[in-house]
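Presented below, as structure tokens, is a lone chain in the form predicted alone.
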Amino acid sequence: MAAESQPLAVPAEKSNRQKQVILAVSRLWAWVFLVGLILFFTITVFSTSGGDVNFLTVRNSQNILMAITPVLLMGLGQTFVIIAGGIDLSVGWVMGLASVISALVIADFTNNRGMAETLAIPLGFGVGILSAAIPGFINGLIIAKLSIPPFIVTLGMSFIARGISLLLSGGNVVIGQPPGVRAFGNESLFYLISGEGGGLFFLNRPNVTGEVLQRLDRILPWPVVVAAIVTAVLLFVLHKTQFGRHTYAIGGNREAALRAGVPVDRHVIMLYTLSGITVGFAGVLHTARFNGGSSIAGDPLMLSSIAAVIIGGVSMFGGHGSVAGTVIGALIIAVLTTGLVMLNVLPFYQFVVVGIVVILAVLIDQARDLIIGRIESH
């Protein structure tokens, strides 16, 4: 007997080092790509200035985080959702709902209550972020209890948060913020003053002018601090949670988990709820960078935020997919765009390079669930 199975253990063992192989080409090709992206850029862009400019700067990979941070906060919800087997349609209007109101809180508390900033904007924020966290709990009640398809549930969403956010605001940005807000969202970790006389200082903006000023950089603007922590917890709670696992066993198998015990219909609800938390704070943030609230502050965002989960390996089939792919995916739009811009590249190119990459991470998962489907079957 034992003779006989020995020849079975040699094909399987194969048939699993191939999956493994088609697994790991699979999640490495967003970082590659990423990477030849990157030597690509800095190679034309300082041949193509002759010397003058240059891809690889401090002060160009500051502004690319900064410009990732709202898609990746839209984008991070979004990825919890797509790995169950939903999609959320309503994230650009529902950041855009978030920043009016937050900045509306804040303006009126300042201006209008005497309340003192440091205790008005962390209020205008959480207020923001509550904003944006209710019409993910109604997207996912009504996905959940209701069983009505995600695409027309958030699609609606989008469209009454944009009309409640354009009738808050007047169609106008909301100003009036009190200085600690563009602080707030223009201040950094560190400064950086490059050449003579230059510095790295921690909390503390140096008061410098004329031509030391021009050599200042912000490195890791506040934004993007809180864009990291966010992503850094989620990144725990989908990887070692149970919340993450049920996450997976409800798009790898929604019958399945509901056999398993999992909560199906809690947690989805929970999980759109999430998806409007993380758009919340790219809202407010965008109310603190802008130092206004914005109704439309989402509205050109949230295709490039289904794009970067995509690219980042999230399989729109649900079951498969990951923070760290997301932040990839991220980087790849941002790193293209700065990239395309710095050349002087139209920016109606943008889209088409953009469409391109994301039609080609669609072909790779297939091409995946492809292969390894044909490795399983022989």
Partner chain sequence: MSKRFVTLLILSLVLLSIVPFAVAQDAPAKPKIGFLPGVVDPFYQVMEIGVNEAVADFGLEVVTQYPQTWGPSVQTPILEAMIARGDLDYLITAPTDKEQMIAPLQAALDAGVKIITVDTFLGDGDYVNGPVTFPISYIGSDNIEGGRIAARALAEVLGGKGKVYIQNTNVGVSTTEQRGQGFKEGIAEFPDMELVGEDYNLDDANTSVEQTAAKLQAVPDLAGIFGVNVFSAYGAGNAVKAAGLEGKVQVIAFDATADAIQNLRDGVVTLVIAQKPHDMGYLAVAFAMADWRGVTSIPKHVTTGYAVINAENVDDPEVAKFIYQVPGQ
Contents of the next structure:
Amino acid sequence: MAAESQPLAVPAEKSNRQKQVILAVSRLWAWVFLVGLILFFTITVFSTSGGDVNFLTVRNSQNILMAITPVLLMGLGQTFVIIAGGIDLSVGWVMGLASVISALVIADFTNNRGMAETLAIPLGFGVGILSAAIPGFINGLIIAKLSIPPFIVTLGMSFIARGISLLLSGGNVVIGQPPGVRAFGNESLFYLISGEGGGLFFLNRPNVTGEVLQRLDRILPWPVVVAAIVTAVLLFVLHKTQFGRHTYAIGGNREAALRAGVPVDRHVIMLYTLSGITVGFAGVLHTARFNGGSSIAGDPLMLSSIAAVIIGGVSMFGGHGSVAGTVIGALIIAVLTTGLVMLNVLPFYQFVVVGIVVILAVLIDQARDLIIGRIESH
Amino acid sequence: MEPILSARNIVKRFGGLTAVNQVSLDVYPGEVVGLVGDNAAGKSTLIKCISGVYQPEEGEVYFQGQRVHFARPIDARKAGIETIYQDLALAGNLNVPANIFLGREIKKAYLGGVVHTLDEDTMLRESDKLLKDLEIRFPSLHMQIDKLSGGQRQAVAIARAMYWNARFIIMDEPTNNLGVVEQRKVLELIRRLKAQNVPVILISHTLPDVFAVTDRIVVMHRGRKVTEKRTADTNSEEIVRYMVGALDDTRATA
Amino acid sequence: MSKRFVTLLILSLVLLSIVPFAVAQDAPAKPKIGFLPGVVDPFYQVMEIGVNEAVADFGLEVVTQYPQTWGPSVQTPILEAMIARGDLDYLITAPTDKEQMIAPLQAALDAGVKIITVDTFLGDGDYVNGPVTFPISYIGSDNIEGGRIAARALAEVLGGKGKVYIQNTNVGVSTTEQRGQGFKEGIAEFPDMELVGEDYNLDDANTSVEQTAAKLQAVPDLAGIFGVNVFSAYGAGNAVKAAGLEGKVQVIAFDATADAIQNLRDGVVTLVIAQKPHDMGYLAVAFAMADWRGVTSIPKHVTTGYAVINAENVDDPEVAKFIYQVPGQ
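The form predicted in complex with the partner chain is what I need now, so please give it after the form predicted alone.
Entire complex below, previous chain first.
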């Protein structure tokens, strides 16, 4: 550290302004990138299809929101965990576990016990989310109390959740769901019929068929509404509450947090439990959307969810990141997938691009610190 | 006058090694005591026995006239003994008020106490006032600790201790790794603490610093206290001879 | 941060939601086809060749997308992006789950895209009387019959006795489930044959190798293995090879990939049962074209049959054409 040259007094105004600019760029590049991607796909999809295909449509916006829902929910809990310096690798199979258990409970209570679906569905979803919170709690307990690295503990939990969900489901997709399940997963808050005889409808799907049905778009499907509420709550918790502050503190300097009297062990347990809960939401929403419980629901999405978190600016060393960043990260990945499919490019390019963006995100963070360090030492 | 802190005949062993051997130490109100010694002399171990990090095998600690047992560092802090460690124990990713209030955040209640949010405004205002009282200026309190200089960080750590009504402050190598200007600022802070009647134990390798601010100097060598001098009555040459073991009052009196 | 976040979020949503200007379109003279297989593998790539040949023969356009892994969570976003194009008339797809893909494919139909399922099906595959009737047709192998063929062929090689084992993929996948079922029925025809287990490798070749290796250890006198698809046969064949049991343990491979044929030539695999993915792809496009032209008597279910490949006939051009060969690979 170039300490000699640093007085306690205020550094020059100019370098301060430079710093503000660089900080702003490093914070906003993901937004700019996302908007750029959307513009890119809007133009290329339109022009390569000879004007037949539009990227910017109501339907597509809702598709993208639906596509990010599970990735985002898995990433939200992960955001907290990684900010605090941990990692949760169990999210994929725990999501499958929640999906299977919610479907089993709903099927059993409606088909075998005669419970009304209006009761059985909330019950099943509640049990499903709980079934994901428990492995999260156990993860946290082992990590906090036995000081085993989170990587190992959550990897182990991933296998355990996988085994249990396959055992419970017999490897089958758990079916026999009442109609309300599929409705919750596929119906929406609003319906829009564009063009002739159209309009905006609230809650009740207009009973149309044929060509008019083709013009019907679902605006804010229920899973998107649920994800939005969870996101809003966690945005508040991370950035406005003591819980969030302590999450950052633990990731920034665990020892300092401990000495300052932050109940670190208890907090770590709560963080992994929170991760389990958000994953549980992803699991039960899978059940709803696909009308059945599936143990393999989450595994293919796990790496995407971690990529979303990293693109969003969460440092793997802990201490940095935001809920908004993770939302952007998930949006970037979903826009890429959708855009490339609509461009009729093989979606495998998506992996290449996501890989580049992940590395870019980390590079931008490091470049920021480097440049600011230079400004300060001058 | 009664000592505010009194450690008597402290012994701490690690396996076969006696890190601290029958050391006694008194600190009086408004006094700055320097604790010096070569590496592995037992300074830090002694301090940790006082601040609750270690439990001494033998000996007693009295604070404000009461016999005290600190099972954990937090107990010592609750009693009013703040230790500012070498690594500062600040969260580098948080800003100044967040660090000053870490673990004891001020909150606002909503919905009849169901929801609590951080009261950032109050914490910022309090931090600002506190730092002004200590005559420390920052470009912005919103800056992350990582982006501050070593002296600024030291100031935050001291401010935190002060805010929480520290009645006794232990500082472990506070001027290490600091530039000359910053060193001077930290020493000024120590003088200001003294002026506010807060006693300080200063552990340091840098003898000029020790001579600049202390009232008394305690020298340790291989776990034992080898001398204790009024700063006015000694000089650094003499202290160095104690530090390397060339002089030893306990031997002389034995 | 939060205020900026909300502003930017709203901005993005608005940007995403701008209703595009309506492009006046005359009904095009020819339908546009979408092709969405279950996962990227040689079987579907050969099917794509069939699709492309038919598309060229009828002078149509096709949009093809491959999910990188098997499962509704991956297939559905791709499906929705294809439907969001708004220019497809027919979708030829292999649903990755017979139950879970009903809702997404129903939504595709609601959006005006007609569905033909190939290889795998929805519901119970009976689009006349079954729970799902909206797809135009299901074109695939009779997988129960395929399983029986495998069982009988294995029994013949083993002289009608011995312990056998199934390497399966996922329960819930219509085709492989039925192959397993058919195999069990076939084995039941031989009183001296015993099924000692069935494992699910989740369509992962490494898992398949592991499971098969474990089974070979647990059952030293195992006589035969049935690998129900590309990856399962790959795993079973390679595990047998690794254990040095070529010739002692007979492996029936479902699906005639290059790897399976190589194993056949190496003597690791006794018999390869080839489906006809090329025919499935070609027929599906032909059915779409027929529906477009107003044909109303399209069969709701077509089976495309099998070719049985063994060491003797593998070089016969009439048989070799059923090997899944993707040009350029």
